[in-house]
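Given as structure tokens, the chain that follows is alone and in the form predicted alone.
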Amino acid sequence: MPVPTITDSYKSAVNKVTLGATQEAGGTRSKTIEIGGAANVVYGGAAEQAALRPVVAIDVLDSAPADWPEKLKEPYKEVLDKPGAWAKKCVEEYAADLICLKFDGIHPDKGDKDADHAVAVVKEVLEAVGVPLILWGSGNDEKDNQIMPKVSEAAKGENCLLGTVTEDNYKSLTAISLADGHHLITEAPLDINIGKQVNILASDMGFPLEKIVTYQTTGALGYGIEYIYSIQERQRLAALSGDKMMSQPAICDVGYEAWRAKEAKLADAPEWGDPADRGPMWEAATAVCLLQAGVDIIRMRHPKAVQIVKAFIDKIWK
């Protein structure tokens, strides 16, 4: 006896947004990327209502970490300390689709660096690679306020990705990102009705709402993670039940999560297996988990995750 196929139907999709800017449209990037566009759930519907293909953002960080483990720091060695040449190997060994330029060295605690290094660092980036950039700040609000600013004007044009605002601290980055023709991250903690706060703020400011990618502060594997699906998924469906507030394509921080969690980052548990395998895989399961909830871009570190999860990505969405 044949199983019907049985599927749902929505009444509307999540916004699609393109990321860089070309020549011709005034940027100097080599090639756009496009997110978002699902009219059903994961899996769901007919092939035609699937979402774009997901995309995997590489971080980049502004000075060389002194808080990751050896075997995170490995694949980089030769380049932690330049950011330019960080950035194109992420390109042109391990297939970055997007470059997310963090700046954790401008935070008062790490490094406490000025807005004339956060700028060379943008223009360094920009020159070495051709991929649209995501430009991330470092999380102190009032660092971000006075060095995202500079960050923004340094690549106006190029159409970038440029975050977080959140629902106290959204005025200053929402207006430079409006000003210098950015996209904007709206964070929230892990909660919808916040993701929608924010995106009405920034909305109410005159930001498009076709210009939001999502952020709700992402949970690793075995910290959190069934909670960070569930969230992806009520997105999703608000998106599909027509809610334009929450209408927007998503993106997680994977690999800040993912090797903050002692099962993928202590050395001494030969009883956990490898390492040098073990830290990568819980990054990989973290992110394969999320893809399936419908989130669109995944911020990674480790080039042995973004293999794997590039690999499956290929799989399914052929």
Given for the second form:
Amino acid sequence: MPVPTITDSYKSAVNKVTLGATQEAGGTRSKTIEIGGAANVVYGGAAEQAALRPVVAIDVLDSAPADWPEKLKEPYKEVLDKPGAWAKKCVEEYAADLICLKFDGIHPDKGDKDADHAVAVVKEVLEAVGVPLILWGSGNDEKDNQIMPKVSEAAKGENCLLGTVTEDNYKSLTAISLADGHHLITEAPLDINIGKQVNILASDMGFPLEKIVTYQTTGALGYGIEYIYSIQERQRLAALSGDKMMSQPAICDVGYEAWRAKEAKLADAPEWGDPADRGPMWEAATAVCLLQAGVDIIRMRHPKAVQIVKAFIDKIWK
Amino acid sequence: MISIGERINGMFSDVKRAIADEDKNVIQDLAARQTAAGASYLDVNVGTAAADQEATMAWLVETIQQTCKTPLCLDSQKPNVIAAGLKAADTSMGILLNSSPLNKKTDEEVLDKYLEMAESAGPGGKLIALTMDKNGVPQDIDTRVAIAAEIIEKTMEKGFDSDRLFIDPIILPVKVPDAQTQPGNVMAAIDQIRLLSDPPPHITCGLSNISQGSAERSLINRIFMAMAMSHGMDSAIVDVLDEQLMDVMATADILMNKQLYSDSYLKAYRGG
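Having seen the form predicted alone, could you give me the form predicted together with its partner chain?
Next comes the full complex, and the chain you just saw is listed first.
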């Protein structure tokens, strides 16, 4: 049966964003990463309209995680309290495109660590790996506004991706990110309209729209993935139709969300299959699903899941 | 909504003077201000005063494009004046030709000439065609639709995609005696014209014409625009410097789900 050729064409494209700065550009990264650029939906249109290859950022925490399931800690057990060595392992053994340095340890409920600690961790990780970094706060506004400017300054010139800023808390991090030459992550709570609003607010402070990456709080498989899928898709369509406030590449936090699911972390549930596979599969399935909605950076945790997702990306973005 | 900024027109006294004095600043300033206000295209009309309309059109085009990248909408009823503008223009960001009737008593082939010029500007070359023929401007619904059908048929025959075609159903001043039925007729015609092809052609109009000579010009313009947009008008030649008008445009786009809502959508509309 002949299959009719149906191609939707769009007038605009997602912005291209380059992260990281090499020595010539005033940084110390050994490589840069370019993402974005989609001029059609995933699988839609001609090959040259596809987005640049999506990338995987593996999470490295500033302090040893207290609440990670055993199966997730296992591959990192020797480096969990050594962020530099942890990052190195992610890059060298698990082929991380970027490292997402997540500052959970500065959160008042998770260690309440100070700026000196955070700055030391940034320096250690910058030293240990050559890939570009994502610098991600703790989610506590007060503490992030206090510590993240120091973190930003410690990585000045490295062209990191710094975040996150929200509708209610955007001024400090937007200003410091602009001053230190970083890219910025704007966050919205699974809400496309607030997503646009935060971009307008950051842009109104003089932050270039071309240096923003958007983040919608992610939902894992079984925990609202339909919502995040449709929101990412809606954002992509708005970008393709020319909405400059929505033309940014997108990042998703799959690792954290997938490993919150009981299906991923519950060890004592033999009827659900081997826990050694179950968690990574939950994480990989969530990531692969979101890649098809149109996402450019995926934050991940388990090396096995990273391997599956990178193999998928290799197949689709040949 | 595709907004076409109307201010660079020799009928306005500041533009007329700038043309006479060859004062580039006035023109470039109008281009910059209309762009900042959110214009998708800038209309360029030499007016009636210029001695050499072709040379004036070329000068306006070159002057604007020296400092501004917003696509232009070359506006003249004379094909040779459009041709002069086209020759001078950088069309890489798209260009709109404004406008041709179906035919004229003095020129049966006028639409073909405009189509050929739009075609010559590449895939971004677009055309506004008026629901008007050698008998003049129709007052009723059916003649407007019949002329639009002929225009669409002719453009399709030439392989000109309907998304490159803008139909202007011609709005007449509401103040003219017995013209109060016209806004309703135009909207009814828009409903039908949009069914003539799939995808439908764009629908545009010279909005300010509706309030010609009226006391409440800006209010009439705004209200009619919102009403016509709800019938599918997706473009208009307007005063983009009228902030209230642009706010109505942004709001109608939001209410019709053409733009994503955000609390600062008015700001985004202008900036975007």
